[in-house]
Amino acid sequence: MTAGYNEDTRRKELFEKKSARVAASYLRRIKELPDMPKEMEPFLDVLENVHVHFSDVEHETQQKTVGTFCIMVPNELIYAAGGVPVRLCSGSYTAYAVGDETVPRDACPLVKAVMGMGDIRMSKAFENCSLLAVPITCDCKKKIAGMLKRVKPTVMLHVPPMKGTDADMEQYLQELYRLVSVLEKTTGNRVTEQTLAESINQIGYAQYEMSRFLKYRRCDPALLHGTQVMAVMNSYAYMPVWKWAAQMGRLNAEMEKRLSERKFIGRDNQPRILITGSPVTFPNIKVPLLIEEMGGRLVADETCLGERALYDPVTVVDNSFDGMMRALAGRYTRPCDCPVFVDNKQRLYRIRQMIKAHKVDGVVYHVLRGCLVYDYEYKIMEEELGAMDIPVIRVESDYNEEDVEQLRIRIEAFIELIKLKNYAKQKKEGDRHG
């Protein structure tokens, strides 16, 4: 019994171990990037905390921690509850072997993490949820809420394949009732229309911050580097709603004292490329760091993990606690532009409306291998962005290292494809107007 403990033991350690010493690699190359606001070290703190230390995430002794997997759980309701919400889909290597050994071979990564952060139990964040919710968006998702149940409470909503008639929306809004039901319980407190009007407000108020700091990201030339915006972002699945706005609206102030000294970074003529596809979850942000490395400048993503998962307020027309429960299930089913959905026009037209805002030059399709819902839609994707003369690559990656040097040598390819494609175009207005 003593030799098996040691055993688990020595094996964890070896694992936390590797999975601190991958983060902290990554937090560096991050950081090491030229130029970085100083009011971001606070967003990275709470990566190195969560990823590095494996600490838990802040709240209040009495409040409960909800474990959430996709965008799509409503953390305004887990708010209301009295809880906090925790998103736990992992970018972990090292989660990702260990769950490599039970879920099958063709898995997505991000769901082997998932299953291997329960298995080993080396993330505070993981172990000390009272509750894990878990949309059903596709088959992997569907499988792991079974296996997670073996280990945590865990809740799986039902989200509908079509989001466009009022019987959609109904389907969905049942869901989100059962869900309050299962918060109340899981907390101990009441949802009511006071708690869930000041959980919308809170979060509108990230929400707006959000949209104030998309204003200096789309900067040209640039402000910021966008792998360190992508950090932020994912930073907001382990801070509470309000501490995060509030040190966003910090960002924000240095951001336009930087656009009122003219302190752009970079160059001007930098292909400016957004990224699309898979999540891009913390610490597996290997693309984004190519990019810019490679001489690009990541100006925009359309990710889960991303702008997508705070571009879009709660619109309450309805101040009663039914009209605010069908004012979220609006806002997380009809603007959600996830590949999940069979009708999904409204990605292509985000990823145009991105385009011109952002001023893309080129977009970089992100599939994680498995992740078939956004594989799916390349074809589409190019389809529509050739018809736009928009170049566009797609880049298979798995949760490790192996696969970084072939990465490289494709985004380098690619930036250099479109810097002759600009200089060409320059050079013939060059030719027209001279």
The other form holds:
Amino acid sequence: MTAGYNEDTRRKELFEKKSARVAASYLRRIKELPDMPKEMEPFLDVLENVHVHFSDVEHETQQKTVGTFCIMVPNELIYAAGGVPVRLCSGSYTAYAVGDETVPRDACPLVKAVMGMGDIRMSKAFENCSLLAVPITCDCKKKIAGMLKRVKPTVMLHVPPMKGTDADMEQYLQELYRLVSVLEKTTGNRVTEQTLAESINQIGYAQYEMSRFLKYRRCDPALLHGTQVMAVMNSYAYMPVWKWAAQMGRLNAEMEKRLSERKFIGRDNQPRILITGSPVTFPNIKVPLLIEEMGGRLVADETCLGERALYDPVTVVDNSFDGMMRALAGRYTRPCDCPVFVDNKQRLYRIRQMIKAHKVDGVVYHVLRGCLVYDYEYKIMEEELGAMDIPVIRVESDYNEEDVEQLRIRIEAFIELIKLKNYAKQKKEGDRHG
Amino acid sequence: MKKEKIWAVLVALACILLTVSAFFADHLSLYDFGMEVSDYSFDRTDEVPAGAAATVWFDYGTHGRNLFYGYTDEDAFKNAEFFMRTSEGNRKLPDGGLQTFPADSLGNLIVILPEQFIDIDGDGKEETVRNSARADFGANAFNPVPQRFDMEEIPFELVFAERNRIEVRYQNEQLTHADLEILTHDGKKMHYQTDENGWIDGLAQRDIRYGFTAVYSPDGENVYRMYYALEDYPFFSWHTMEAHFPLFVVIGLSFLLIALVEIVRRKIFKNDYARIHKDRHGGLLSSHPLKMKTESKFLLIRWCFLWFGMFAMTYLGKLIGQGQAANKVAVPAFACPFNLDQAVEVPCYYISHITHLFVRFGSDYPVHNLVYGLIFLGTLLLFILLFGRILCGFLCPMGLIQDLMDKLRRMLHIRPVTVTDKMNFSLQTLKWLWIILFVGFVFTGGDFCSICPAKVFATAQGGFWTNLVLNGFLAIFLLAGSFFIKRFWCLMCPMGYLMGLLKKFNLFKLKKDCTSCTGCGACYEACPMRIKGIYTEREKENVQTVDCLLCGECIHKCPEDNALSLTFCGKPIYKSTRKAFISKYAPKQEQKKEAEE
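Okay, that was the form predicted on its own. Show me the form predicted together with the partner chain next.
The next block holds the full complex; its first chain is the one shown before.
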């Protein structure tokens, strides 16, 4: 008994050490990217607390935390019920190694890492959750919803596979009403018109700051390192929204100053890259890091832990309780371009819009090994981007550091290719003018 | 699913009920003013109206259903002859006729005194004077079609028609190119010449409505005088107030219906998850913390326009005492032409009574009205071509009424009925039924005005007494419907549909930039007309459909830069921006400073 206990503890400590080391090293690399804004540090501190020190997310003691997955769980409802949402989609390499034992080989690493977290019980953010809210999105999420149910009270949300008819959204509305009653049971608080409206306001505030921030992110020449931005977006998962929004406000103020002083981070002819595809979850932030370390400018991301998580605002048309619930159901399904939806042409339009807005030169299509839904969409994306004369590279990776060198070579080559292309274009234009 | 089935059954029932009851519309009385001529009381008055020059006159007092008569010469009045238009022809009333009116009287009354010999022009020679007076009252007053007597006993006749003109008839023929002296209510004497069709054109509306005397002398020795009294009351009179009574009845009943519907709805959806919980909803009229307001000058302008439209199409004409200021100009909006005091003509009467429009071109209406008809059709077409349904969004008084009901519902924190695409599809049947009734009902011998809910509002506001029949019941449904569903009537308005048909040529257009759209569906949720194409469209720039009111709600709710815009002649005048959308969530200035420190 004692021996078993000791072994468990030892194993846990080992994993903790290993996990903390990986997270710390990525944090260091993020901070080492030059010209990091000072106001970005609190965000990285949050990541450090959660991933290096394994502390719980910040919340008041009487508040319950609710673990969420994917981006279809309305955080507004959790705040309205007096809870604090924690996004539990994991990027931990250590947890991935643990989860590998329980999850089939071909499942995606994110799911393995989530299951691993459930098994090794090292993350307080996960352990202290009173409820897990899992939307039934892709096959892997569907299965872990069932598996997590053994570990923790779990509520599953049926996300409609299509969104063509109004009945699909009505169905999700019913799911949200069910979520409300589960949340109320968990937290003991009522979700009322008042609390829901207030939480919509709060998240709206975060979205307001985020929309201001996008201006600096789109800046040409670049003002910011995209990897740092992605870390900031990741930190949203572990911070109370008002704190995040307030800190974002400070960051915006600093960026405004930088913009007025024209303190750009480097030469302006660097290739501007957009990353899209499978979620980039801290500490699995190697692909963005590689892009920037190889001289690319990561100016935009279309991933569900990045811009997509907060981009679309809730549009309340009618301010009754039902009206707000409808607005939530609409906001978390209709504009969502997650590839789990059957017809996801929307993602193409979104990418097209982002390429135009962020002046993107090339697209890195990130696919986690086993993430089929994103892989399905690569083909159509390639055709579309080919028609737009935007180079695209498919980058497949796993939750370990073994493929880093291979990725480095491919990304470097891709960036060089864009540089050459831009150079040829400039020369052509120069010839025409001269 | 359940909701949609209930809805489809309701719509089907409404279709059947409307079709059947439309044929009995006039028999389903909701409010009866008692406008029959036999309901009028007749009294003598000694007060001489300012415009009366003849020795006999009619007057109405301040309250409805009273006809006063007055005279200066009692002997002459005793021998006076009374003539009345009845549904069975025009006839002379027996002696003492004022006490015994035939039951089928139409409310056009002429009294003629026997010949009198008075020196009018003061040249020392007495002229032969025929004094007469005419009154148009009851339901038949203000009839746009000339109500002529054409009797041998009436040598000189004035006929009010076309809402602002007087036709002069002498010996039952149109009196052309003749000089007339008119004495108006303010004591002015004016000279007018009739045109080639015997019309006095240009006599101010106010002068006609307040009573005037026309004097005609064919040869200088015979003089004909007629005092004309239309039943008309000032704006601030009990009569005008009383005209609003049926409106209050309709509003009261519609609130009862709203309460009933809400109670039934709560019962039906009792088990529908956590939908209806009293403690979940804010109290009636309680404040709402949600930041809904974004500064939108555009929507403010729209509200101003709507109020102006309501005011102009109902009250304005009466208030300035001019009646229709521009009655040749036909502005398509769903006000009611039975309210004769609109600022402009509303063409729905002639579209729903096409046969009447053709009558205007017929022999009964000589050239003069051909011009009228052409101007009417021309302006109507021009408005539909150039403006189209933006008039629905910006000018229609019915639109304002519905928007106000929607505002009221928001204040009461009652949840709306959301029209899903399936519900909208079944509602289209009702719309087509309305269109068929609108254009074709007249051919089956029906009268669209008896089923038109707009008549309830506009005429009452204009101060015209209108009996409510089926249209009163429909108005109750309209009010209750627009309480739960924004712009409920617009979803099935036949007039609006016809106005939207020529949207291609409109100056104002709704454009979409498909690259900027994220497909969040906010526009669709905001659209009162439930146009789904605006959110699903991915190729075309033009997303304006025949249903689009151009109300700008979608642009107001759109969070993407330039995704939706309202254009005027191709130039955007109102665009969606993310900044305008999201800045409502920004903290107040003090909080912002705090955050920065």
